[in-house]
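One chain comes next, on its own, written out as structure tokens in the form predicted alone.
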Amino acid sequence: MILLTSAGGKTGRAMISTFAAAGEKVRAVMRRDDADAELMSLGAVEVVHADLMDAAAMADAAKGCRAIYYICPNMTEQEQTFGENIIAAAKAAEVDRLVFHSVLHTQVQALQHHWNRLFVEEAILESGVPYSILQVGSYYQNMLPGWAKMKETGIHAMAYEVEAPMSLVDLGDVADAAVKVLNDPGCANGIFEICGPIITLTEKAEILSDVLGQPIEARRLPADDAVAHAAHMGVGEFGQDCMRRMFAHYDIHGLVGSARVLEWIIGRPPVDFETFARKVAG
């Protein structure tokens, strides 16, 4: 049995489907209780309702599990407390592996939510629990909520400079890598960058124009507009501040890593943006 946290988000759902397809039994953990049937339909064999702030509940959820796949909610002030509770649960359950779904470049202080995860990574390294850490890039799938609007307006907009280099990655590739890392003893106690080939917003727009058969323009969305939308969707002050810092950093540096690590893990080149776009358009 694998304990998978934050199961209700897009990452958790992708992991459930991929783990289940690989024959793994998944105990899905989420705080809400409005998606049990959907998670079970994706392949989870159990759904547990627990809060990552509740150390006892997490320890109870981990009982009988051979591994924990730990996904933390994004941009949270409770990052370190959540991590401590998961590590304690992993120790109590004596799991064979704790896999932390982290983020690319936790070393960058300017990216507050990335930096916070560095301390969780440190705690995992010092815990004595066999671990694997996946430092994951931004997903291609993050653009899907705006896909229809992009086709309607002819504008593909993100809240950073159109020439900023980004090592985006297909969520399906991330899930495939997660299964392989979890079940490969040689990946124990390793840290792996999980990202795809570098691409800019301008290059994405050119590909989208060709795929959709209509002109698509790359445009920088004002960061304030993106943050205001996030606030409207319920993101708190801490998350809003993280977003402002993130977009300012992306403007200058982008977010890039090496796609070779992912290729080595999954045994094939990562999905490129054109392949992703053609699949969505189809």
Ligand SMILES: NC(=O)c1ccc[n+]([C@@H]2O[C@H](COP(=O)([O-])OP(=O)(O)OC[C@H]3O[C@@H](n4cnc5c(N)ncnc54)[C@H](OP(=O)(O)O)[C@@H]3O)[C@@H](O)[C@H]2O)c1
The other form holds:
Amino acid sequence: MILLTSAGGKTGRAMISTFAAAGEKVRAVMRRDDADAELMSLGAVEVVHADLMDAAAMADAAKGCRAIYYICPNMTEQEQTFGENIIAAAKAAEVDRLVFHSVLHTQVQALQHHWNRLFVEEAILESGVPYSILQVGSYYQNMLPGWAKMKETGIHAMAYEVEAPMSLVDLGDVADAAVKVLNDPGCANGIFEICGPIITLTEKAEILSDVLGQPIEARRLPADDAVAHAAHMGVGEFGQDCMRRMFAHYDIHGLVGSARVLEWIIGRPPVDFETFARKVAG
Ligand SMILES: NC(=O)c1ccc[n+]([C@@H]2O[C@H](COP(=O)([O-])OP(=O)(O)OC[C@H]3O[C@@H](n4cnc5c(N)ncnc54)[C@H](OP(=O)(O)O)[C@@H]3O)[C@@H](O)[C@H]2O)c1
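Could you please show the structure of the form predicted in complex with this ligand, as a counterpart to the form predicted alone just displayed?
Entire complex below, previous chain first.
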């Protein structure tokens, strides 16, 4: 049995499907209680309701599991406590592996929510639990909620420079890599960058124009507009601050890693943006 946290989120759902297709039994942990049937239909064999703040509940949830796939909620002030609770649960359950779904460039202090995660990575390294850490780039799939609006307006907008280099990645490739890392004893005690080839907003817009057969313009959305939208969607002060810092950093540096590691893990080239776009358009 694999314990999977934040199972009802975008990443968690992708992991359930891929893990189940690989024959893994997934115990899905989520807070909400309105999506059990959906998670079971994706392939989870058990759904447990628990808050990552609740150390005892997490320890209970991990009982009998051979591994934990730890997804932390995004941009949270509780990053460290959540991490401590998961490490304690992993130790108590004596799991063979704790896989941490982390982010690219936890070394960068300017990226507040990435930097906070560095200390969870450090605690995992010092925990004595066999671990794997995946430092994952931004997903292509993040643009899906805005896909219809992009087609309607002819504008692909993000809150950073249109020429900023980004190592985006297909969430399906991330899930394929996750299941391989989880089950490969040679990946124990390893830290892996999981990202695809570099692409800019301008290049994405050119590909989208071709795929959709209509002109799509790359445009830099003011960071304040993106943060205001996030606030409207329920992102709190801490998350809003993380977003402002992130966009300012992306403006100058983008977010770039090496796609070689992902290719090596999944045994094929990562899905490129054009393939992703054609699949969504089709
Ligand atoms: N999106 C990306 O491009 C990307 C790229 C690389 C890495 N990541 C990382 O992947 C992780 C997940 O991102 P996502 O985009 O999939 O997030 P998401 O869709 O917002 O899902 C987050 C999940 O966290 C759960 N959650 C929040 N607070 C919780 C708590 N106190 N206890 C238990 N569960 C809690 C929520 O569960 P409920 O719905 O039950 O409240 C929700 O299902 C983040 O750590 C992020 O940094 C994301």
